[in-house]
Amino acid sequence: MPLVPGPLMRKLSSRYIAGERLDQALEVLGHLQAEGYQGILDILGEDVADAAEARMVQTAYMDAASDLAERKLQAYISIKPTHLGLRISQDLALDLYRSLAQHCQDLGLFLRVEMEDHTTTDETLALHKALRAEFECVGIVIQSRLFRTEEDLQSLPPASNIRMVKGIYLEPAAIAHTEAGPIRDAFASQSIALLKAGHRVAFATHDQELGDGLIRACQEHSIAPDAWEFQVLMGVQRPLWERWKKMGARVRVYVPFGPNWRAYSTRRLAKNPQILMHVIRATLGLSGGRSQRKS
């Protein structure tokens, strides 16, 4: 990856990155709520080299949370703990996103604690049940991958607003699933699990046969439809959304933007290549079929 021209490489990643600036991602949001969708606002990047350039990217979230409100948009911020410094100290984080929930609390606005591999599990959990207990505009990300979540589950504040995942990290299979089977099959049974715990929960998935199942498992369950939503990215699968939405659900578009778009993507293809084969396929026009359950 590092040896591909960046032209080409932002060619690739355009459809799936909003841009490097703010106002770019801010009319990209605009234009899907004009659509129907709302919104997640995410700064691309992670794992900061100091204290200095985490108090930078909170400011740089404290600005982005300020114009959401402003333009009245139907999204919020969605910040990864090692954005904001969390592997140079936990104190620093949970200062960093203390006063960013404050900021978003004042405006009205929600913000996710995002999950990132396992090394950082522990640590990002504390976080969220750290804010929690001051805000309740405060959300988290669980990963239907590992092993342990079962037992995270259920070490969660009441009425938590939880983002599900399958994981897009590779983890060892020590301590995570690896085939796609039992990893669709712990994201459902354990949104359901949550969803009639009284949780609120976000299907992040591209998985078409996972995604309407859930639909009908909620319904069958008699399960609010206020409760749940789908969250996708975007430039991913956009007939998936009208297909969704067409059924009842609310679904929200994951809008990432910012100058480190390409160390981003090329951390990100680092840690899970099959993900460049998606973007590959997607670029051409060859993302229907079986790809719809690969995300």
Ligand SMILES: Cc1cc2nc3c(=O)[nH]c(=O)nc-3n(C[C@H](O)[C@H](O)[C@H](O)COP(=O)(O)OP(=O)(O)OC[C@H]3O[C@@H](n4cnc5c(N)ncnc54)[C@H](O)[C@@H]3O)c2cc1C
The other form holds:
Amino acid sequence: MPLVPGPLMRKLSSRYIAGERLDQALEVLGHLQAEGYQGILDILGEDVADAAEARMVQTAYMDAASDLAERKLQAYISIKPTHLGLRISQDLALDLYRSLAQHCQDLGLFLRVEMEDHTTTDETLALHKALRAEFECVGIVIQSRLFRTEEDLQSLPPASNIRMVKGIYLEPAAIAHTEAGPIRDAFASQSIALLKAGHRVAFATHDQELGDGLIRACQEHSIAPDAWEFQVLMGVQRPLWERWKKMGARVRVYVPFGPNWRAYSTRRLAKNPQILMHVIRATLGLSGGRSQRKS
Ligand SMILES: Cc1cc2nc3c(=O)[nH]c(=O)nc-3n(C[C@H](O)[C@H](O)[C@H](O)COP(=O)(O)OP(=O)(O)OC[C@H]3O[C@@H](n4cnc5c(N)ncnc54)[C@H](O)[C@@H]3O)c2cc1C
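What about the form predicted in complex with the named molecule, after the form predicted alone?
Expanding to the full complex; the earlier chain stays at the top.
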């Protein structure tokens, strides 16, 4: 992937990334909203090693939140802790998240703390806990791949808002499931257990069998429809979004943008080479993904 020429790389990425600028991402979110989808706005980037850069990222998120509210878009912001300086210091990241959460609360917006690889799990859970002590409008991501997740779920603050994912990072077999079956089973059982315990859960997946099963389970357990939703990535498996929307589910689309698109795509590939297969399959029309870009 690092050797792929810029224009080709940009073409491959444009399916999954709204553009380099905020106005491009807002336009995509607007189109999606007109089609009945809610949104999530993410500025691409991670592993910031300089405090001044982390502050600049926070300012960009502040502006993005203001614009979401001004345009009345049904969307919220989602941020990786290492993009706000977690690798530099937990205090720095907490400070930056805290003022962002205050801003979101004032605007009536939600803010998601994303989950990265296992070296950051403890600190990310602690960040979420500290933020939730002050703000209702903050949620977290939980990875069903990790063995520790079962225990982590017990210490979440009451009435948390959780995005359940399989986990994008390939973790060592000593700490994580490596086969698809157990990861999917844990996703399903943990999601239902969380809902029954009074949390809200976003099922972030493109796995049709898993998603259909979760809809059935929510109905069987009489779980309120507003307690859960699906979350999907821009450009990935669009027919599935339509399927779940028609089945009565709320579907929210993750729209990433930013100048770091190339570095982000390359790093992601290094962490999980399967993504390249997804890109190739989607480009060749072998999977159901279709671009959300209107132009
Ligand atoms: C909204 C959202 C937010 C996320 N946030 C996080 C996070 O904070 N931390 C984290 O670790 N992980 C995150 N993830 C990633 C998640 O952990 C999985 O790695 C990813 O969703 C793929 O798993 P799947 O459940 O879709 O199932 P899979 O079994 O991997 O995929 C199901 C189908 O979808 C297709 N597909 C899946 N992903 C792609 C793709 N990128 N491009 C093209 N086709 C694809 C596959 O071809 C397959 O046919 C997020 C995912 C989503 C949807």
